[in-house]
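One chain comes next, on its own, written as structure tokens: the form predicted alone.
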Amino acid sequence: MTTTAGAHPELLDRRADYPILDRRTYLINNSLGAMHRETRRRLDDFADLWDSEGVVAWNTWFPEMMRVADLVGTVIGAAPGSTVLRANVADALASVASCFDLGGTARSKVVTTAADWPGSHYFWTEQVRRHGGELVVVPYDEGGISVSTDRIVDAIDDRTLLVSVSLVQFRTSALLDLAPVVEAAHRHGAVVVLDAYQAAGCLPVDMAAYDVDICVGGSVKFLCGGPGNGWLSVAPRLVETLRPAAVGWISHAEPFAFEWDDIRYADGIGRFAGGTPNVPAAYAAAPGYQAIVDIGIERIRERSQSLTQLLLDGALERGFDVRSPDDPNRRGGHVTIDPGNAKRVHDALIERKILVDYRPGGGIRIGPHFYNTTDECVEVLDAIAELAAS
């Protein structure tokens, strides 16, 4: 197979910022992005502040949390000051769900899909079961690659309260056609909760342009921000109307007043801040976020498409089953292939220090980022072919 450098080869100048690339063939950025070299220094900055300033460090930590949250907001097309850091998506969803009545009223239906993250499915299932609402899970289309936008739209009606969907499906990398879903939800008076975890950092997520109500995600994947860094963004037109029950002391308008009374909500997204934040996680994430902002998501998307197309075409040439969309415009940042005996092949790749992952019902997921090379993509395909034949 003839290869080129891929789109935007100048981005390879940044490989030195991700030290693991010198030690591993790292193609699993859809699961855990590589750590930026500045992360260690930023964690030292956090520790130095704690050590030298003690409790006074909060005067630096709180503004830094807001700054880092706005970096995420820039990546997902959210308005400044409308994003807050939370521990993870489950934590963010709990805060969101606590704003709504799922108690079997005339509008207590939640629409989601079989392609969404299992943890989110667990969450919505238990919420609906315990409160008496209705959960509609739109199934995969025949072939199990994607979920039809038309079927999601058809599931939305005047009884729908929330529509919770993923922009990129984690098993197959299928990209949702979001605009018709948002239009249908708003036409019926429903609120859209978009999970952009598999999208943020590798393709454009324009929350404002799509008129998305609420966006959740995390930093473990293409944002290269590491664990403990979930985020939640709420459209400014909506946020003041929401009254989350899952709150903490920092959700209060004056948290250091320590008032013993009904909560006075903080303005805007602050009401979703919850309790004491995960400050060291935000410090760790900042360099990864900043790199995405500095490069620009359009360049990253174009390089991602060129690398994933190379992987997809190469997999088909080698006779592997591909469980991701052929069209690069309908695909996220990874490709899922099944060479047969996928779990065994995956484990052998890890032993060779070629890092990918395996998902039951899908196969081997390969997720290059802007700092990966075409040679690495060919290397993994050749290794899979060798191992599958052995």
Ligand SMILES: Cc1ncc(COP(=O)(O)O)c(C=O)c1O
Contents of the next structure:
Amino acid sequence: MTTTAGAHPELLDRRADYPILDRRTYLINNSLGAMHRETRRRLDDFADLWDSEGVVAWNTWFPEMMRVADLVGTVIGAAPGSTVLRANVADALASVASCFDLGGTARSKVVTTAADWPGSHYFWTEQVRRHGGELVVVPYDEGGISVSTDRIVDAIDDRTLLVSVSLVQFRTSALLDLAPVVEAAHRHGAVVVLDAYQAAGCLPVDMAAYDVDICVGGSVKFLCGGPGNGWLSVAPRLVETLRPAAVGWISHAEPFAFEWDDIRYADGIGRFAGGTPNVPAAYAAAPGYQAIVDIGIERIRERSQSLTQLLLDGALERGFDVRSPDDPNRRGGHVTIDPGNAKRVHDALIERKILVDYRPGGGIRIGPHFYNTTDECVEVLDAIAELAAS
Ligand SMILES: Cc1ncc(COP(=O)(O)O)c(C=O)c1O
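For the form predicted together with the named molecule instead of the form predicted alone, what are the coordinates?
And the full complex, kicking off with our chain again.
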């Protein structure tokens, strides 16, 4: 198999910013993106400030949290000032769900899909179990790679309160055709909650252009931000109408007034801030986010598509079963392949310091980022072929 450098080979100049790339064949960016070398320095900045300023450090930390949240907002096409950092997607969803009364009205249906994140499935199942309402889970199409947009649209009706879907599916990397889903949801008066976790940082996400109501995700994958920062963005046209029950003192319009009355909500996204934020996580994440913004998501997408296509074609050439869409425009940032005995092959790859992951019902997930070389993609395919045959 002959390989080229792939799209935008100039991005390889940035490899030195991600030290692990010297020590591992790092192809698992759909699970945990590589740490940016500036992250270590930023964590020192955080510690220095705490150590030197004590409580006065909050005067720096609070504005920094908002700046970092807006960096994520830039990546997902959210309006400035409409994104807040939360612990993770589960935490962000809890905050979102607390705005709605699932059991209270004729509008009490949540539509989601079998391809969504299991944590979100557990979440909505328990919400409905405790508070009432109905959960409709649209199944996979035959073949188990994607969920048909038509079936999601058909499941949405005038009783639908929320439509909770992933832009890129975590198992197979299938990319949802979102526009018809948003159109159907809005036609029926439902709110769209988009999980853009697997998409953010590897393909263009434009919350405003999609007219999505609420967008959630986190930082450990292609954003290279590490754990501790989930994010929640709410369309400015909607946010003032939402009254979350899962609030904390920083959700208040004047947190430092320490009022005892009913909450007076902060303006805009501030009402979703909750309690004391995870400052070190935001410090750690900023260099990863900034690199994505500086490079530009279009260039990243073009490189990602060229690398995932190379992986997909190479997998087919070697006779592996491919569990991701072959159309690059219907695919996210990883390719799932099943060479047979995927779990055993995966474990052996890790021993060889070729980092990928394994998902039951899918296979081996390989998620290159802009800093991966085509040689690394060929290396993993050759290693899989050798291990699968042994
Ligand atoms: C689509 C998607 N949503 C959510 C998550 C994670 O959710 P949480 O932030 O609650 O751990 C993942 C993967 O970790 C994912 O792939």
